[in-house]
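We begin with a single chain expressed as structure tokens, specifically the form predicted on its own.
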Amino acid sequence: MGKIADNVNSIEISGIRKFYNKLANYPDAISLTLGQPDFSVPKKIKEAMIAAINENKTEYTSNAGIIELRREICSYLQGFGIGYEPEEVCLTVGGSEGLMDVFMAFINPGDKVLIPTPAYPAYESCVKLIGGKVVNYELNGDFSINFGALEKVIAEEKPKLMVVSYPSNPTGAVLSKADSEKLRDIIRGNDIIVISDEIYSSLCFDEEYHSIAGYDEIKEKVVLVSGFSKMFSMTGLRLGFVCAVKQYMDSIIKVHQYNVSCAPSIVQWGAYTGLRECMGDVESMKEEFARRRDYLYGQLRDMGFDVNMPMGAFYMFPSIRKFGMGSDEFCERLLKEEGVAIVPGSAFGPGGEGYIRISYAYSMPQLEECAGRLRNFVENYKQKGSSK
């Protein structure tokens, strides 16, 4: 292995998906696994991307991609109270890319990188990726930002980047606008770019949806990275944002043109097609997934689970501690006793164990099924135990 660099060997294949690669040898599993909704793209998104095809819409774009999807974005965003401008937006090949993009254009080998634990794992290998230290931040009970702990790493670890997600994966926790003004504070006083990865943000439940970038006194202190694979269900089109300053886009725009030139030309056009007149679609799927989450929440309770209602996203994160197992083997044992496949919080960082993490983007019938199984699971494990 001495002929690869040591920063990928440093990292490992993501655990949501070596968890969700068991499955080859469980035919008759069913898998909560992967963040990828069950509808399908909404159709007048479809017949724009065949109707770009048509009309020959299949060159190169501008690295930043067409301009009628870029102001498209920007007029969503205004709705949040986040302001950009056309030029302060990008196109890129999923919401990946932009992160990718957003840490190669900030990172030098060495810097300090705020990321929180639990967190979506790609965050942690994208800074290793480019050389960059991981420090974690600690999260509450709720998975809310623990402020206390959040000033003092600051202070000692005297960061260059800080990532925020929010609606959360894996947690479903969103950020209240209480918790939004105590961030922005803290940003405003110190000396730090913020990356905010808001790729879930159009599923919001009970909660509005606020932004950090949606303060303009520390726009220059903020990055956002988002994409339409959640709110369109086009998680396969790949096409996500990033919205920043001119200052750092510029920068990050040599980035993504290094890397993948502009994002594809008939999905930009289907994005725009669907801003324009699909986001009754998206209320729709929102619903269902609300639906979905409160069947999945009262199962989980009425097992004997601890577990906090998410507000956001699609998914829930329960925790297994008083099962008296780690999350690697209790997800081992339910796949084999019982063919369900979920993820480890272990997957998420040192602030993921001790729970697991299950998607509840798949069909009422599935979730159906699988809680029917995860409940046989539990009842026989309080049984073996009662037995001792």
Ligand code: PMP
Given for the second form:
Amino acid sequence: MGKIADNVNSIEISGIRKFYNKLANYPDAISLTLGQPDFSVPKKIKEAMIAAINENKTEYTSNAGIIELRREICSYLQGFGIGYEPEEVCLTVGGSEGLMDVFMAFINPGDKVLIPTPAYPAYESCVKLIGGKVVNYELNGDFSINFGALEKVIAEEKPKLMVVSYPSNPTGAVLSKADSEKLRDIIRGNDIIVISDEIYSSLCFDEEYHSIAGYDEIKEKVVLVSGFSKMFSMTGLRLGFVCAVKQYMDSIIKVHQYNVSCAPSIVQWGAYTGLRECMGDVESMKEEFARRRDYLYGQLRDMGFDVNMPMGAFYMFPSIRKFGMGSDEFCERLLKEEGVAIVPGSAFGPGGEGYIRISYAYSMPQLEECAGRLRNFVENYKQKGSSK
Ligand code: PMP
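Could I have the structure of this protein in the form predicted in complex with this ligand, to go alongside the form predicted on its own above?
Time for the whole complex; same chain goes first.
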């Protein structure tokens, strides 16, 4: 460890992967751990990528990505009232690279970054890798922003950046219109830049998608990170994007350029066709996710779990407090006793303790099997109490 950089030593591998890796010891176990949709990539996207290969569109693109796709992203976002010009968009290697580029573009060692808890673990790890300082902000019981706590922590800590993440992994909460307005007012009144991770924006079930990037009056204080992994069920194809005002984009592109030069050319052409021709497929996937959500939510309530109805993404985040054990122990025992792998809430930061994350990006038969096994686990617990 002696030669490894302190910043790298300060982080751990993702708790989600850690739990997924344990599955190797339980060959009959079923996993509901990953945020990976189980649908095929829409047919027209596949055809567009094959055509791009055959047409030899395999060279570097410009650093920011092909102009055709950047224009298409702008008109897609315009549909939600989010106004960016093509030169304010950069295609990245997944939202993951986008996040890292943005953090690198803004953070000096010691700069403070506000991150919600619970949250997607990459935010904290990226910030630490660059030498930034993580400050958590609290959420309400329904995982919406606790504005009182937020204002207090901004006044006390004076953070440079703040991460907002809706629809949320791991909670499935979305940003309501009223909350987006409250957040806008706080951002307007403070010297802070918001990084809004909206990778699940195509999966808002009951409410419209409200973005903090939709307010022109704070445009120069918002950076939007998004991508196509979830939208087009193409996690392995690695395409995301960042939107920011030009003065920030120039710096973000500097980082992006030295990280990866450009996002994969073939996939850029696939996503271009996707935005033009496959939004019907996105709608069908969303309907199927909503069906699975309703099923799983009904099952969990019936088993006695306290759980919020997720309004977006494809995760459920029930409380396990009443079982009298921590989230790690709950998940270990569920895996050992019933062969079901889910992720302990502790993997998402201190605010995740007392919860478990269940991904319903899996087929109905898998969900039914897991629900049956989880029910056995709960019934056993009720009979035996918490004794092991
Ligand atoms: N943000 C969130 C909240 C995520 O859940 C994920 C993937 N699980 C990402 C960003 C990154 O996704 P990708 O790199 O595949 O675009």
